[in-house]
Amino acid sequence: MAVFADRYPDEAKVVRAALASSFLALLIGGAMGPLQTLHRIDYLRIMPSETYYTVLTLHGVALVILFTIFFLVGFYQWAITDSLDRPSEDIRVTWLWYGLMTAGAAMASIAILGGFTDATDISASVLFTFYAPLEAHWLFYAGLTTFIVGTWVAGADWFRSWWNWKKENKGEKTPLRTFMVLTTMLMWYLATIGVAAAVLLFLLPWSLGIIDSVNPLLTRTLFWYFGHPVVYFWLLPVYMIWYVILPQIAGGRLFSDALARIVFVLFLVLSVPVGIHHQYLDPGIAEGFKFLSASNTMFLLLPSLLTAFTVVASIEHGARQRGGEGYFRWLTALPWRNPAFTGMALAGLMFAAAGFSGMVNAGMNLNYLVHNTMWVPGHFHLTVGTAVALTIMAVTYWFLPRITGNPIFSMRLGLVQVLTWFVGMVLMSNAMHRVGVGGEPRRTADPFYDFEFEGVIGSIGELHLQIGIGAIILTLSLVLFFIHLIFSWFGISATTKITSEAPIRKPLSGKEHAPAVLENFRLWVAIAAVLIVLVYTIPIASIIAEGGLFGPDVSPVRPDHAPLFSLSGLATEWVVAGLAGAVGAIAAIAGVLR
């Protein structure tokens, strides 16, 4: 079968453009890491404090909206078009979503850029959690709004792609690719209601001065309301490769197509009615309803096992096909030298791990514990930064030839990235959950103690060297990632095209054998309805009852604006030289593993 870049190449476009977004917004955000990481811990501090929380608002919404959105749109659009072998509708209305979210990511991402000079009154320190009395300026807002409003497009898009497939294909289900991008997208307009009401009604006005005053407990609430279910957001593409794309990697077949309907039907019914576990420690909402968003989060883990089940159970069948045998040493026939599998296969069992700090999470008792320590950096780490991000990067390996028709540079060198990432992302989350059990703050640009915790966590001194080992690490790997990322994408080296891909094999169990009740969409989306207003409704009632629609009158936060670097002539000339001297060292490598 013909490449999808040939097939669909209007298509293919769109995908490499959003895929371009998505890692151009990796490497800034990823750029400020090690930056505000060393700062943090005082190994490297070459900005004032106060541009610490410009650099984390940057690091934040690049990497955690922007990169991730972007791909996933990107993946998504390829998902639908490949699986309804169909191509858009309209490519215009295409371009159109892509448009508005690049639009909206320039003018969120120049309002956060604006702090780091003193030179323009614009600016949006007010990090990934951006609810008030932080007060960024309205073309940040303005910036969210739109890039939200093109995702809304996008599925609309799909949408249609969908409603003209089933007119053409009566009594068909839906394939299995189609089925996860729709029940997400239901998802994804149930869950960005609150942080449209945020934006629209309260922060955007308040920002421009229309209004005076909000209240900040409500903003707080409405934030959360979708500020969990966007992790379902990034992890449900990531969902998807495991089920549809790692099995092929691995010689086999997904499991079961009914078992992954199943999953993402109750991350669309479940995934909303939970962000107030994260408001455990706000006074104005009543306890019984944190306890009962603390139940409803742990139904949450019933979809993540099952998703370990079904995956285990596919990539076994595929050991097996490539002659893997015993109760264990089938792992040892597994394709362990191909990055894309072996990045996969890591990230899941990252991914594993923050299932156990998420439960802590969730739980009351336990949260008030940890709450806002780095622990919970730690925890999202493991979520975004190892399960989304690392899958993001391996399965780069094997879906960037079908949508350029260039082959991969070097699997050697895509290999020792992924590995690179695995171990620095384990340094500094293992440090970082250590840390916040030791009660160091979060959100924080001088968090020094002197005192340690030695016989029990190690001193704070030793986890901090950890921590920025696993920067530079990481640093280091996301280097990698973009010189082999260039080389592929131009086929740079390359002397042949690839003209032929293997299509996607079908499951074991088919969608034959998936419930036909799955496919009501009305039925799941009313039912997430009721629990959202079950969780939601008398708590709003209470905070507008108690604090008022607009206030009380809480002057807002702006914060102090700052030069990003203070250096010397001579610093300056020491920085670059070494970042040269970096890059030069990887090029090598690369040279070398090619």
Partner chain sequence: MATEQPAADQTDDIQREIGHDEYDPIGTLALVFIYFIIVSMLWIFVYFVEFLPRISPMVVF
Second form
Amino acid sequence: MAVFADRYPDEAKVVRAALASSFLALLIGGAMGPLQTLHRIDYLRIMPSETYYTVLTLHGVALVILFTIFFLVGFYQWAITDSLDRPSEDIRVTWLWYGLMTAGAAMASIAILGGFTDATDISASVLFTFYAPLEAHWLFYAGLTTFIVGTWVAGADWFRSWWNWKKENKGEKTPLRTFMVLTTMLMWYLATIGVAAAVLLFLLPWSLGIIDSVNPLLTRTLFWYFGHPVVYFWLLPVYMIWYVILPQIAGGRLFSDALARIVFVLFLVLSVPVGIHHQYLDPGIAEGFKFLSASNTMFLLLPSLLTAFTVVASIEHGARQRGGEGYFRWLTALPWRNPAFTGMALAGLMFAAAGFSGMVNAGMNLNYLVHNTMWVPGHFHLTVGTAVALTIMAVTYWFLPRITGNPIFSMRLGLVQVLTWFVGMVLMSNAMHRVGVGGEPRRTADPFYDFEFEGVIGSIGELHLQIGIGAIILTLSLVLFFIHLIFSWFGISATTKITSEAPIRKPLSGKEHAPAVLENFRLWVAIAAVLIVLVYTIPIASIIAEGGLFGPDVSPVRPDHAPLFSLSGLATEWVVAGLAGAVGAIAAIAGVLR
Amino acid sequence: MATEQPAADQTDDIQREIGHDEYDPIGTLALVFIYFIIVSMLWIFVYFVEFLPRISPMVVF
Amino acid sequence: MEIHKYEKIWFAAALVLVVLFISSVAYGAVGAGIQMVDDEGGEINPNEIGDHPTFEGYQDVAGTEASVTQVNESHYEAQIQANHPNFFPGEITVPEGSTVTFYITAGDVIHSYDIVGTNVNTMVIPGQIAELTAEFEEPNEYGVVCSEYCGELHHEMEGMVNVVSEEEWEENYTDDLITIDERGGDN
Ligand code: HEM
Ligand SMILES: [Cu+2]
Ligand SMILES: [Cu+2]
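Okay, that's the form predicted on its own, but what's the structure of the form predicted in complex with the partner chain?
What follows is the whole complex; the chain from before opens it.
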């Protein structure tokens, strides 16, 4: 089959644009990672602690809003076009949503970057959760809104493709990838109601001075109504990659098409009515609703546990087709030299570990132990920071040739890249979990107090060292990724073009075995809506009844500006020397590995 | 130098085709069984050994 | 639909896990009696904290050595206001073997009150009073942190809970101790 970039050149262009935006966000957000880590553990401080929070806001927003979601829309555009085998209905609409998202991203980024200078009063040092009464410049809220509206139009664009496809293919079952795109987007429409309400009804008018008070518990609850399902918005494209692409690379076939669909439907139904699990320690919400949310959350483990089985079974199928035998020996028959495979397999392994720390987070009263400690970033650097980010990086070694027509620069370099990410994250995340259990809080520039934390197995000092080493290895991995990305993307030093691609192999148990009711999207949305109403009506009604729609006269608080960097003479030299050394070393590594 | 590559996935190294009915994912079952054991042990450790006995001071009502 | 026998086994095992988790949590809540922070504390106007019955006279209490109010023999209560970047009062003292009820609210933005090394940990939200009760058995010095980002000096926000021996309590903290009846308020 001809390569995707040649079959659908116009769509491939949009896919490339979205991926470029996504990777730009990864670059910017990623660069903040070592900066804040080394500041926190007091190894290298090149900014005042006040600026830390602007850096952290940039890290959070760039990585979990921009990087992940831009990747999603690019990848999903490919999934729709390729699996329905039809061009975009109107490529201008496709560019429209990309344009909206880019404009929104730019607005929000400008607002955040404004926090680095005293030259304007624009700032948004409110972290990616932007809890009121902390207030950002209106540009930040307007940017987020525009960005999300862009994703809504993208969803509509894909639904339109599907409707038109159905008209021409009466009685046929929706292709698996399209099915996954549509269920994800339905979940997203339900989820974004919360953040849209928080921003449009309260925060945006408040930042513009139209209303002068908000109810902080209400906007926070609306945020988490959206804030939990958004994690599935990061995760579901990755699940699609694991279900569809990973078996392909492993030399196998998806074990069961029907189960993959069931899993996505379960996410559509269960993702939203769980957000209160982020508010276990909030006053103003009755314990019964916290328990309800905890139980729902535990049930939400099921689709992920089912995914673990189906995906591993599909990989095992590949291993056996490649000659693998035995209970465990088949693992050695897998293509471990392929960075796409190894990266995803390691990402999956880390996700299994994250499953456990997530169960602890979800454990309601157990949450007293870990709430807002470093345990929590330890947890989500395994989920979004590895399961998602590493899978996205790994899949580029498979995906880029299809959308650019250029070959991969070096599989060996890719392998080193995914391995270093894994090693760096094992170190950093493990130590974060442990200082967290010792009580060290997250989101803190300077976690050194008049008293000491007690580490669990190992002193806080040792654990900080591990965090620092992990962060440096991760940064190295990121640099390798970008060197590699640029060489591959632009075909620098490539001698040939990729002109053909292997089609995706059919599942072992195909879509003809999937029950027809799975395609009844109306039914699933209705069930999801009923659950949401059951779980959320009373808590939200009581928050409004007790605290008032606009709260008790709560005025906005804008975190103070702080200048960008306070490079003392010595620090400057160290930074410059360090950067120069790092660039040299990396160039050398890239050369050798090639 | 980049040599000619297919679009990242090769099927050459497949030695045999295994169909739906001839395939039992016994290795997968073994792996998830191990995961099940690890997770339940860890949970019991964290909840009943680390957390519950940490009664003093403990939020009681 | 074709579902492999092994996958059915796994599904059953997954359900067992889910049931294990939910029942542990329920046991912690009912059996071990660990309550969640909830809506019992009620609402408050963040601009008029001293006027709220729960906080009446709390500034006077903060001026005493212990900075807590005595409810009865072994029960004390602490009213705490969080304002970036301070807790007020920042330090409280109670005797060993006491039960302490905390009432915590915020005057500006969202904070948290997290007694390090314990399970006492709550969000502090303007407009809401977080109420929670804990038992302190042994003498100890506990650090308190605000673990929710609340502004550019968030990392400076800390406090202290001292649990002192019976003798030390009698010697240094009982002279100006305020009892619940003296303070007024409706608790
Ligand atoms: C070079 C790699 C990275 C390093 C060294 C790093 C380091 C850190 C550290 C130390 C924190 C905690 C800061 C604090 O709470 O005070 C943090 C927070 C965070 N990181 Fe990363 N990280 C990296 C990559 C990523 C990636 C790839 C993602 C997601 C795709 C990510 C998402 C986040 C998020 C969402 C937060 C929380 C922000 C907040 O609390 O508002 N990080 N990171
Ligand atoms: Cu969540
Ligand atoms: Cu704070």
